[in-house]
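Encoded as structure tokens, the following chain is the form predicted on its own, with no partner shown.
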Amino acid sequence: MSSTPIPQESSIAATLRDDILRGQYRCGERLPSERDLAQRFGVHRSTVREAFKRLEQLGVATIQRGGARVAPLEEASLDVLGHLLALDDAPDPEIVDQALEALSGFRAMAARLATERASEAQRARMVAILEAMMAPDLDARDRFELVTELGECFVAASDNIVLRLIARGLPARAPDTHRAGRFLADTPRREAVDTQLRRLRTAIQQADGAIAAEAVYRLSGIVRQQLREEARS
């Protein structure tokens, strides 16, 4: 079975995208014009007006009289992270660690809201997820799977429609999860990662939320500095 081509409209607009989240556009500036796009891509104008309005839905562009502009990054919609950390390049570093630490607060408060909202069933299956977390012999690969469930166990537990909203509009590549797998593995940060967990596991135990926030905001805190290490190596 042959797969769905993607329209032209949406290819175009990818293309732009990446250049611009390249910064090979800068804020402010104008992007070629329709007939210069169309010409370079072997397109109708028409085609390239669509790419541009998907574009400005983005939130990276804005359609003004006289052609389309890069608009500021910080005004650009969540799922623009998505893109930036899929760029074939590896992402600003900066742009990380500020994604990972808007995710931490998020899922810290989801953690919370979990602990103190989760059924029996939730809890027992938090606590044995995290029991598997501290296997000595656990790969990156399966912690990885772990931590992804852990979260989605969390918005689950927590009961509020706000934060599955917000959690499905994360990007799949969000780097805490992403990597974290590898990084809580580590063998010079394992105890103070086994802490965390247990601190975690006892929290959600006792139903003590203040508790499991802060010990998931000190794992990702373990993650982001690993970042920052391998970042400046």
Given for the second form:
2 protein chains.
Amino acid sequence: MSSTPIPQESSIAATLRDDILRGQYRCGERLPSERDLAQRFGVHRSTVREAFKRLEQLGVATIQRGGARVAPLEEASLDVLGHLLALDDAPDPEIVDQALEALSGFRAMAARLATERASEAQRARMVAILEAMMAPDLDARDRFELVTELGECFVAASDNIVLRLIARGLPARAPDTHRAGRFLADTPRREAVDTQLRRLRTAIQQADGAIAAEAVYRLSGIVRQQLREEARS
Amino acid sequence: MSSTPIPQESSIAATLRDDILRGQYRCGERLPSERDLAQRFGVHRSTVREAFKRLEQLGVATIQRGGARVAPLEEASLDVLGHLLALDDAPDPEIVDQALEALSGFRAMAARLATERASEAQRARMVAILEAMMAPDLDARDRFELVTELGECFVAASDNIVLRLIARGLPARAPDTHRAGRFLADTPRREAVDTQLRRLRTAIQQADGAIAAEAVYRLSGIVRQQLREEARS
DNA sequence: GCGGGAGATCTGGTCGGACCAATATGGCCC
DNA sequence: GGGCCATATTGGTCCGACCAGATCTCCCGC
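Got the form predicted on its own; any chance of the form predicted in complex with another copy of the chain too?
Full assembly next; the chain just shown is listed first.
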């Protein structure tokens, strides 16, 4: 069971990555030299170098003779998103909102494909999840679990490897687990939610991808809007 | 002007990556040891190590004491997609199709957001591109350029960093440039294409995201279907 | 024949130090 | 101030070495 101990190189890379994502170094700014960091972390330079290669592959830094520099966020890999949202300090609410927005569209896409080509078993499972979600007396956390599970169902049934790759990067398990669940449960918008849930159920049963996509998009939109309003207050 | 020469470590990483993506090593199989590869490439082991760190960050391999192993494709980073499609040998047509499918949905998502929040200037530019695309006597390559440009417009106007990150990984510039352009140009489906183009133009002008998304999705779907049929023959 | 265990072997993780070439830096001269 | 050159700095690569965990091998007892 004992998993391989985490190499120093990995944790150094993680530390530097988080420092960069936290904005500790401005974009384009030079990172400390490999020799400096080696001394600072108390490791050999080659260890720092390996960490640097990771950072470059992640797209958060570019390495050149003369010095490594911080790369602009938009040139990074999608993989940074998860780390960005996982930072202990409250991440930029703007990023969180944009991630949720992208997640909405992404789930809509997956829902469309899933709806069009799901097997009978998958379809039944999706409908079952939906009906469970419509139960009025549902714990907030359970509700969120269901949403997550449904999303995974969509991606699986979409049978598209590219979607699966993207899904790995998107924060399917957002930091706001309970909050999102609560919003789906007992907001004044409960009725709108149920409307879309019913619409989605019908779409799935009738294999109507376009409607399923639209329903999922609106569903996600409701949650996002709610989270946004609360964040603003 | 002379850009920094490509480090050996980078090209070794690229070689190994392509070997893996080409299926030269089966999933789960052990990669040659660092020492072996160092000798094979005629470099020092530490150079191979740096390449390995890249591969691990890319998600195509996992490194453990005892040996590095090839990771399943679905655990890789979205970044591999571009490399996968760029392989000189004809990439798996199934993957190509799935990528186009994902691209369809992705562009639809971007179109929706762009339509809803584009500035007047951006909106005008999108409409201009659309009208250029409707010209009957358009070179296939130009047509494809327009499609690509429109896609970039959508992502830019969507003003969503996450979408931008995903866009970097998707093959916006697919290998089938001219083919795709040709299909948009002179297929019997030309009429269907024009219908969707007009629909999209109207949607953009009226800021109707849902319709824009649907139009873009169908537009991409037409091309994809066509490419698929040709591939099958 | 076969499962199991002990030891040899292999593998990655890290270290120390070294040289080269490209880059950055600072001071000098015009 | 602007251009220029010597120099310190930085990444790229190499050599060789040791450790600890993983893997393999082979022999033993059942």
